Amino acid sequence: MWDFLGDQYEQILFSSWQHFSLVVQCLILATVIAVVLAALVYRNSAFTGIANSVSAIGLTIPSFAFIGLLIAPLGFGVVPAVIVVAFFATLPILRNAVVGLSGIAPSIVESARGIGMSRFRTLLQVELPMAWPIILTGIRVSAQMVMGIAAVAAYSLGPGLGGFIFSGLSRLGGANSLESVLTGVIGVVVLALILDLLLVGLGRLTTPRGIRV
């Protein structure tokens, strides 16, 4: 194992960075999409129900099958991996964003409107900051989930540590096959822990002190 790590050291670091970068960029994209969608639907109970149903049903789609379906029209490479990771990343964040925005007391919104704040300004300066801890919880859940999905996305020759896993599985029983699989699996777990710690720190920096207390 140590010999394999020594020989593949540079490739492991490069693939780890690709994996981490893919997940973080897809998380940012998913957060923007989820918050915008939640802001559009949370005031309407029917649309809120639809958003929650889509979030729940979407998570039942097998990620491996989804990647396979995208390979036919889009080919191999980064694009199918980004679409799959961003899609699954959006679902938990959307659900939490809807819950967070819907849970704000109407009296708080009315008070903001009463002092002359527009609906958009109320959303931006009052509702979103108050809902942010719940949204961030969704982001943390999503980050852990898609860290593994990003490894599966390597089936489409996407970037990341999944290449080590599929390479080892394809020649299981051969030289360094088990070491390759373990490198990919352990690397994904370590990256997931690092990202979660970073998100905890982000929460401490971005959550208003009054809400945190």
Partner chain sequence: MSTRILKAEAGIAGGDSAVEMPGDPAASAVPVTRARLVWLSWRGLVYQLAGILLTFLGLVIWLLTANLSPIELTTLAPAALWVYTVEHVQLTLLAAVIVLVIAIPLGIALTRKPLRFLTAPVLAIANVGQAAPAIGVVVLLAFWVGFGFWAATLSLVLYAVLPVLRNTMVGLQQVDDRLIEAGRGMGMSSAAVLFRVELPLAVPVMLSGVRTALVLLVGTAALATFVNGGGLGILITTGVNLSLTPVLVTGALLVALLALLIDWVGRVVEHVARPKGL
Contents of the next structure:
Amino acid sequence: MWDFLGDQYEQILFSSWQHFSLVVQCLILATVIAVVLAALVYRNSAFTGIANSVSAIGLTIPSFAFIGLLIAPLGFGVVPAVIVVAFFATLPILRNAVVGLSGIAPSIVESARGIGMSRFRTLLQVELPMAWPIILTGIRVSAQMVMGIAAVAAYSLGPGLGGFIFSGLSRLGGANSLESVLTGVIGVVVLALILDLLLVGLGRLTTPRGIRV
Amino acid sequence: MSELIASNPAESTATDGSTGITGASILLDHVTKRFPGQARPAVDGLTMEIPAGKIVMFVGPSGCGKTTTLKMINRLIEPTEGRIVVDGEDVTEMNGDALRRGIGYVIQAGGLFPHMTVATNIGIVPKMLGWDKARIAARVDELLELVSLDPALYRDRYPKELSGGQQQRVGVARALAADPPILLMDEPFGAVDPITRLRLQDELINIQEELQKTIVCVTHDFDEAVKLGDWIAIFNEGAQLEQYDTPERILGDPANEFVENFIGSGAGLKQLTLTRVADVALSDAITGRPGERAADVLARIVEAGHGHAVIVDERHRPIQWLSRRKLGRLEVVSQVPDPKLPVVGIRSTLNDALDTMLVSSAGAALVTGRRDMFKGVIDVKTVMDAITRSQSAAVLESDQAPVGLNTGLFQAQAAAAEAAPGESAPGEAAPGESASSTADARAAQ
Amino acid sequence: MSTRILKAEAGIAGGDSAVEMPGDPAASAVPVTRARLVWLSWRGLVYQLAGILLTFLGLVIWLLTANLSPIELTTLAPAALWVYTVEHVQLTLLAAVIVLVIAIPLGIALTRKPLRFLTAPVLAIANVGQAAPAIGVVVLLAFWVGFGFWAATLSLVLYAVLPVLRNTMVGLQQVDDRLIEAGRGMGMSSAAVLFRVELPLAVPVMLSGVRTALVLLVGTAALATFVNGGGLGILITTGVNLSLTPVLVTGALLVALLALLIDWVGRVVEHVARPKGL
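To test you: the structure above is the form predicted alone. What is the structure of the form predicted in complex with its partner chain?
Complete assembly follows, chain above in first position.
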């Protein structure tokens, strides 16, 4: 095992970095998409219902099946991996953003409007900051989930640590196959922990002190 | 426990010599509770007798141990030291679940199980006691009637389909289901609005008049304690009993500064809720009839030296209250009733009477008895006299209080607190113990 | 503090329990007829089933009309598809049963007083474990117990225990303490309180955890093909390896439809089994 790590450490570091950056970029993209969508739907109960159904049903679609469906039109490579990871990352964030935004007491929004804040300003300065902790929880859940999905996405020959798992599988019984799989699995878990810690830190920095739990 | 319930009425009758009491007496004997990790005990050597068939209110600042004390009675919290004696029987070691099945327990908002109907909720304890279905169903209906809910309408509802006040009523019905001799209530009316709370309090008083259970009730609302309690126990930190006495005497003669502060300002006003209009002397009034010449009525009140005349109808119900000036301007007394007449019933409290007379222009109120018949006039001076009298009476009374039930305890606590704070003197439990030992002897025979 | 975090996370990761409750359309104050209320509460489920059936129909029509090569025709023969589907369902259900047998009693035990101190560490470990990629777990276990059905089942169980365990614990913890105290205060034994108060009130959250686990299992069972565990995943790998797009698409769609169907069944059960009065 140590030999394997020693021999391959450059490759491991590179793949880890790729994996991490794939996940983080997709998360940022997903957060933007989800918050915009949530801001569009949260004041209409019918749209809210649709958004919630989409995120609930989207999450039931197996990631492996989804990547298979994307390989068909898009072929192998980075694109299907990014789409899969971003898609699944969006869903929990969307749901939490909707819940967070629609859970704000109407009296608070009313008082913001009452002192002359515009609709958009209210959203930006009052509602989003108040919903932020809940949205951030959604981001953390997303991060944990898509770390694993990104590994499956490597099946489309996308970037990241998933490659170690699939290459170990394909060279089954061969030299270093177990080490390769172990590296992939443990690497993903470690990355997930690191990212979660970073997100917790981000939460500390960005949550207004008045609503910190 | 069923034995306890069964044996209890006879025993209470024997002890109290009065009929109708179905409650059991409770004795807390040197009870202490220490929670792990806390330096000071939550309840510190408390000895307290709770007389059968009475309502005892526990009040005190939050965290003073009153709720802990309450929960030790049904051993939801197990005492670290000391004994709990119910009707002469030491229940400290008996099976806690069996003990609790024989003690009604009411918590804030009723604590109803949301997934069970009203009937199922009420029927839980009878079912555990092995009653058959028909008997449970009959009991459920009977209890719903008792708490003024129509059984046909409410039996099959779920708690979320009830208002807060209704939930609380079902909570009381559930606690009474197996006809327990004791009812423990933990801030029972804390979660309902003030108007509903007053109604529920009145209903509890009515139910208690009928059932005469022993009720121990924790509240943070001193006015509620005054209204409901036969006895009030005022606790300080560590469940230190500061005063354990009747509402009258606590208001009239607070034991110390702590109690004074706790009562807060307006003790005199609070006392007004303890006295009813029927208990004070009413002044007479000159009456007149509709159709009489106003001048005749005026002549009569001038002769009597009064300022007003009360006009009553043929069934002697007051319809108008006329001043000299008004009479002077009238030709004939009309028979049109005055809708704003300041009237109070003879069963009202002095507090209500004072409210009424303060809004009337005459500074007094008309008192009516049964069928709204005119009884007399009550004025502010009468009320003030009543306050003064009851204050002096309270001081006087405390010397001749019925020692047997609980003042011994209070004095024991006070004496103990003076002698050695935090420790109750060992000899003080003697009255309670002797009572329980005679009860034991009786049970043995 | 720890409970609050626990709930917050379960509300999101453990299925969608937290989100669905306010979504109950029957809560609207507008007076509506009973039939309309029933329809409103079932509407989403009807739409979901209709969507599943329509997509399935579309897939069938496409397969019937598409110009398939002989090798694609053999792989996608109805009998073969049926075998793969049955294998897939078997894997899922067997793993689900094992998960229930393990996770529910464990969840109950961990919320009882003597073991309560273990709640936080167990959940922490389980959460870390959840971050492990499913594909990695499946392959690693195959190294350990050998390839085939049982290796696949074992890894599925490992993977799906968490949602059920967590929702069981959260479901039990969110029961109002005062109700438990009311039960104890009435003389119910702790077992009676557990079975007559706590578990019934935890049912909605627990069921949602079971549904989440089932959906997770259907998806993960598609990976069983990598360790010769059978199931619909073989269509996807075959499609990719041999560049047979119709096989790939059929496999992926069938897995997705199966997951949605299981989710639908779970929702129907939740809808029916939710205790009245909640």
